[in-house]
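Only one chain is given next, in structure tokens, and it is the form predicted alone.
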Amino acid sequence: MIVAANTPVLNTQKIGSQGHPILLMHGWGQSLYSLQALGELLGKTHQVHLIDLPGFGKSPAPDEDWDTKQYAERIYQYVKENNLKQVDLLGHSFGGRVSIRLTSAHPEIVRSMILINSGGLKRTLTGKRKLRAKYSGLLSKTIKQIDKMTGSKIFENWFVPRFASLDYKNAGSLRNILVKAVTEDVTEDAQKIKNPTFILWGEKDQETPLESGERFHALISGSQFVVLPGKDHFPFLGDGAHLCARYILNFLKTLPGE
């Protein structure tokens, strides 16, 4: 496999050799291992490609601070490198953002798209959440300006421990990529998608709330939407793997070539 200079080599795991190829992309801070149980179930009838996105698992990070469009282009390269003509894309959370970007930019290589608790839409904040976000945003800008002028490290030593999300605290060298990702809005890309789309959502998700799933369903023409009662941001863990696989396989059976 030939990879262009400065392009991270992807660590992948393939399960199954029969049926249509389906690419599984994990969420932020995760790796292909998080989707392995689901992949093994889908791999009984399909050619599953579990992928460590650049900077996660065993895939090296990109040399630059990528946005999700650049992540999508890397997956597009992967499809070409492996001579896959058309694929099904399955993206969880951050992987959902990448799936939407890729499907919008290169619809010809995507047979279908499956989103599981996908990120990509700005949350509608109200009440205390809205006030807290406004306050922390203003405080962040002020402190960064002070650090820039004085050479202090108030933002890193005081602001981050008190106000930053757990993902931000743990992001390390990927922090700028995380900031890009969470501030992106994929609404316009989602509206362009005409490929068959199946949206699966945990009812009790606190990271990407149910409202986001409903909005994606409204944005993506002809999409199917299923809510999993009692499930959270990771509906495919534990016994949820069998539940998610059943819904996904039923959806795949309706597609051409099955």
Second form
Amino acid sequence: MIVAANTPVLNTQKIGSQGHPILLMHGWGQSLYSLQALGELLGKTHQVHLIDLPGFGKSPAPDEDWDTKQYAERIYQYVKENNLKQVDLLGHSFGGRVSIRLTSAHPEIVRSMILINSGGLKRTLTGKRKLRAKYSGLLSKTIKQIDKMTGSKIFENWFVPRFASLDYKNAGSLRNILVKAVTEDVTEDAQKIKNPTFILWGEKDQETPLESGERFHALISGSQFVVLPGKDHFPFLGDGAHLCARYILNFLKTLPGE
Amino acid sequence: MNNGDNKRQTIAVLFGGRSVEHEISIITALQMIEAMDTVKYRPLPVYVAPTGKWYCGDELLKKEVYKNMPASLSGLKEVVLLPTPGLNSLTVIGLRSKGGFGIFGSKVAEETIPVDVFFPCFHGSYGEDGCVQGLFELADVTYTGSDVVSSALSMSKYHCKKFLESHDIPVLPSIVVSKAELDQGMGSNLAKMRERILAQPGLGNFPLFVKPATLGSSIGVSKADDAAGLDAALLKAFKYDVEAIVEPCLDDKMEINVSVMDDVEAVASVVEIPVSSSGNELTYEDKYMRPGSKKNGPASSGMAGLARVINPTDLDPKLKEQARSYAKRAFELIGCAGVARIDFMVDLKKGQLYFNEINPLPGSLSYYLWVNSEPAVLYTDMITLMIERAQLRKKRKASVSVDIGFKALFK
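The form predicted in complex with its partner chain, contrasted with the form predicted alone above:
The next block holds the full complex; its first chain is the one shown before.
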């Protein structure tokens, strides 16, 4: 496994001192703050580690463009640095990708994995969406070539504002990491996972649709799957944290060592 | 585990209402729906506009809808709860003809929306005081929280104090005065009223507290430091209620609150000390308008956003225990159900605790107290418990036989 030469400092926040340690990893463009309310509820009975992933919140960005495997290695190091034998991993969206990479690479340090509206699977596009994706993909390639030949900046000035996702626009220096992450598919890694896995999914998700959740459920053997009706990509926001905590705690209760 | 196809029970969440606490009720309801176990339950938001009309629709789950009131009402279904037992549903009224194009529209049959449990999230008039509970009783539907009598008794501050006093729960002396008394003398009776108040045992010295007799949320409450102040305070209270209650104002005092929930036995939460911005009594602004009073919290999070000290370590544990035990007793004596918040006043000079008031439908349902109790209770679990307790009560009530006959008429 490739470990980056640099190991950027991780900004973390710990809540609660009793119970089994659980690491909370946020989504793209977020920080540990997005999972803080959930962390506080889990922290009543568990040792919660909220993590700012490198490049987000107060954690500095890595020196090079990491893929999610390198993110996973950094979290693996964190577990070792803190002398944690086995942890529960909770990942939302991008943090879910990292959780899957980490669990697949180092199953021995993971007691269980909890995915909330996780990323990692390529969308199966249909109809208009498929057409649009094909069109914009071709367009972006062509424009990039024109830019390369003529030194123009059509891609940046014309294509990005019209066709790029909000995440891409806001990614700043992390753009290449974002591109790596969204073009990756973690299917193979997910299939390898034997650790107890709980998949929680806000039903009305536009970013990582319910269909992704169903596929993860099918890919990860023995996984449990709960759909939260009426919730979106962020089911734990506001007082939704209580609802998510209820189902997460129900799952954690069933694990050995509780 | 897959929950895709189980049948969810419909919970009609009622909020808003003809009450000065209309807005607070919206916050309480939206928070509650956010935390509700949507795997088990399907929330159906029912908004009661200030006009008293009821509206239904998922649009009501979005905060932005309330910015454009009453214009946004036009996109919603108007509904009523008919007092007819056995319907267990809301009836849609004001239906326009189907298709809607002039003579081609055909008249539609009455539309109903089935409801399993009614969950009132009102604060104050008509929603927390037994009125809407009366409608639930007439319609014979399952509803959460306190019933008609316990709601009404809780919300009438004076009756509630007198009742609890008769059960040896300490209360401060008080007197009730009514607006009708003033109206009779075309206002000239104000001086008479003042004298009568000051002649009451325990109310002879300023400062005094004047509150509307049935409102919560500190609306219309003021402190009177002298005779002129008392007149002004009375007139202010009468703006919001036809009766006012006058109590002494202790000079070295502290408020402490406890929440109680009904379970197999009533259980009490940890105590809290709400903190006012001015060092004086809590105002409506303290309770609901202080931005970011909750650490990093959103600007308006209702009672959950108030600055407070939960389970203060420097408070005498004996006093905490006493408050919790009085709170449980008050809750049970009044016959409350669901969740209530009981507010006490502590005379710091004497170390004496006094029951002040009980809120049978407290702001944010007091969940912020339960999540900090030992063991912590998640808001989601509170809501589920309230629904399950309501269903149990309904079942018990249904088993009571009611014999209605016509024999006496034809003897």
